[in-house]
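Just one chain is shown here, as structure tokens, and it is the form predicted on its own.
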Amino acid sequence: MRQFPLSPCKGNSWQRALEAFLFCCLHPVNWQTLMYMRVRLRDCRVGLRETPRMSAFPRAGDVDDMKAEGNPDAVTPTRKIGLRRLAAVGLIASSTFSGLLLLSGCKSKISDRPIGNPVAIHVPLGLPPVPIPPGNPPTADSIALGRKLFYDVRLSKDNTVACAFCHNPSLGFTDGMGISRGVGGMMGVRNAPTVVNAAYLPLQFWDGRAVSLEEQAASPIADPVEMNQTHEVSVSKLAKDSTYKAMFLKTFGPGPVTIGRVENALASFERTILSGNSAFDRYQFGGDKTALTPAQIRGLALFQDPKRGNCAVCHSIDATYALFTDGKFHNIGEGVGDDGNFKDIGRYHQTKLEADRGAFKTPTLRNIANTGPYMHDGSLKTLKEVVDFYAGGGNSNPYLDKEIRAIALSGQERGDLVEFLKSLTGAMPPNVGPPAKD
């Protein structure tokens, strides 16, 4: 049985009646609630008089003192409230309060948690288990719903832009552009990062402004230069579609379509967009020493050598898996002008810490050969340009990461690094493309 907190009985009978009224309003009217209220009134020895005149009652402390002095009739009720009458009061109170809530525009909390049986997300060779938030376990229905939403242009103001517009599966879940564009061809401010393996990132977006995939999922919908549609309009569009209504009901149970449910479905689908089992994975974790070419093996050695490439200090490789990102933010000097100022101050937008000026999240290198152009501003077009940039020590500025320094690499060594990066292209799961037409 649910336990309700007891508070001291204070005030006169009508004040206590008001307390009982509010209690009915704020709790479901069931036998547990009614029994609690009856005990509550009995313990306080409260009686409601039939006359509307206010009648004074002793304070709770005075009652206790009189009982301690042997007076059992410290408070004498004129009429006790029966369970049936209490139920009637509760039902009336609940109905009245619900009406007030509707008139005031308030609404009760709708659960955004999927109701189906959780399913395991298959993890390919080279990746760790996918972290799952306790409030949004993936189900077959939530993943299917999220997949449909991911490719639906109705989430944008002019019905032309879907999530997949900037995260196209044929382009490594990026858009192939230096700077992304939104509705009406509006120019964004940054390069679209890949969604591949985003499930492992502790923070989302280049500047880390979203703490989860759920929070990230709905942000572009309302962004004025991306999809430019309020969440209210998006939810309204979906709620008018009979197919969506059935899918939301099956996924989340009774209740309206909400932006929280949209976020959870999209995030569950995005957690399935995983890539591993690359040539590197088969070599490093699968024991297949023929999986890499000689050039790629040399590139791997340079990549991990702290005195040479030193790439793995940020693009991490662990003993049993490799995310190729530390999930942190670093200033590598990209985007600094001749005057020493940054066109985009990156992480500083969120933290306001001087050390974060010009710092951006370390991107994963998985499928990197398919996700150019590179950097947060899309300024580097090829992998060779990326390697040359790092070999040159980035661009000097007061906030340059301490791990960024000039590296003496020969032409062959730079080529070996590029070949190694190509070995990180892995297989994609079969059910992450556009869903079949109904």
The other form holds:
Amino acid sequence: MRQFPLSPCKGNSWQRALEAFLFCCLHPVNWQTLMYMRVRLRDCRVGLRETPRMSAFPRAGDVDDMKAEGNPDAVTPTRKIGLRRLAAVGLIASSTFSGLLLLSGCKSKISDRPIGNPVAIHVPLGLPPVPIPPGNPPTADSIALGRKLFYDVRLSKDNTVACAFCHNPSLGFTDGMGISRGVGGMMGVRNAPTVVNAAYLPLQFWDGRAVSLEEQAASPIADPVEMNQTHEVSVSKLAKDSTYKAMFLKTFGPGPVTIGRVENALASFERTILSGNSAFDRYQFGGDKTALTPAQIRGLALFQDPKRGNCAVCHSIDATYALFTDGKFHNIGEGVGDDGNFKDIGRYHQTKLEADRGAFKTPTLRNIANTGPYMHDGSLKTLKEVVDFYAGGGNSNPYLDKEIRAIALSGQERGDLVEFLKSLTGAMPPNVGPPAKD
Amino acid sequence: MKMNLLLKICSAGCAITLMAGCSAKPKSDQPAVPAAVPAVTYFKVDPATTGSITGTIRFTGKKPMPKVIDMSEDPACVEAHHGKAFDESLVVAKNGSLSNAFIYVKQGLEGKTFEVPKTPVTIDQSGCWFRPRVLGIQTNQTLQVVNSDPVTHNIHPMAEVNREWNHSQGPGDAPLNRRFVKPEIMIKVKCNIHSWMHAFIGVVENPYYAVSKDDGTFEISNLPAGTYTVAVWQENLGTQEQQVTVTAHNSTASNFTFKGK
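Could the form predicted in complex with its partner chain be shown next, to go alongside the form predicted on its own?
Once more the chain from above appears, this time first in line as the rest of the complex follows.
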């Protein structure tokens, strides 16, 4: 299902309504999408921008789950016709208002929207179409600009750290460190997650504190333990560079360099960092039954079997594609201390919900063989350690996810799972490495 | 306004009922670390009044055949164990003496509160084996869990009175420091990853406990003069008790014999 990828809390309510309307015009929309949009927009209105009530991948089961949790937003599918009508009426109303707003010719701030022709992003075998936010259609220029920015050390305070410092393409867009470091060797707090296929994630960062790639993109630039440079300084540094000046002009039209434009360009580049067409994809979606080894085929079966490995309950494999993440947050016990508390409370930072203590976002498993060490704190060094961690049932704590339990797996079965994980390494697209020097 | 007052009274009533209901229930889910307790007076042991209990635990009957433990599931364990591993659930020496029995003072110390030792009790996961297999610890004393192995373990004390927990420890990970807040004879411990690994922890409220050595002997010393019920526990053979009277400066013998088939 196509997600609703806009950042509902950006701009005013009119802009949001317009975005919602445009989204409905451009995409086939079902009742689940409408539901999700309604919830996201309402959350935004009441100031709950960090508390989306439903994943961007809502499935039929989600409604039941929400109902079981006593969520008043849960609606049973039997009510869906009424709901669709309700939502449609709401959207027609909002679009009318939006139309009026447009006619009144109100002048908005400097546009962050690229002016060139949108380009289609090539999607490799095993991945769904890339969700594109209505306000930032990728263009050849915005992708090229984002790529240049991604590899530019000038976005850091002492001109030593680029985005690629922690998201190194030769290390699967991670940094190979347990805990990442920033400018001047400053110690970060978590393991750098991969950028690969981040385009599909409904929320960014381990704790989901950004609702879009756009919102995520500029955050590490200003973070004191990452690139440690204010957005004002970044923008003025870029504006002084004639090459950038020309690129921004070509990409966004006349107007100054803004952090919004930097965010949009970075996000558009990141939407092209896709990895699929792995041995697993060729086996599962490409009809090549020889693509996996017998051990990997056994590992895949364990991975999917709810009564055995049960890995796919969170690291999802869908019928026509596989993201290996549900985009949600789970407590597996990693990082719990002797006193039962979490040094890093994860998702709780954002939601303040007790159940979210120590919960972190399910990471994708694509290219996992190249992105160690593992877990949000980089505490597990090898894939064998990861499989052993889950086989042992993680670490008990009051917030442990209900799906985490000890699994009786023989040594061979654990080895098969490790072998299967190695089959998820796919090729990178050709144009995501450092750009050629100007 | 009236309705509001009525509501408040109702909810207060409900809250009281709920609280009463809760306090009546046995709480099995106590926190790992207890909340600060008011200062207690610890019982001072006067060395002039103490004696000891010594004895030997024996087993009569057919000695069990040594059973080899198969670790081939995890080749790293086979390597780490250095040689064959044998089942240790009933280890009887040639002369019938029984090791790894847990001996403790079950009755006779009521009303006395003993200071918690500052030194931790260590259990090591080494060679894919818990060492020691049987250990005693005082309530609230620190249990230090060490992983000396090149593999991941997941220690799981299957406590019934205390809180049950499990924790993963990878190679080179820092030791865990945990405590048991209630007495419990015995907590069975397993590794969630290696099915053959077992240990037993006896949690007692005093320092008067021992584990029988390879020659079956044990000693509980520094015990105030008095009459006690001494109990012995063995994982396959169950428990036995004896009345023992300890006098100052003397060692009182207390031997136990488990009869096999």
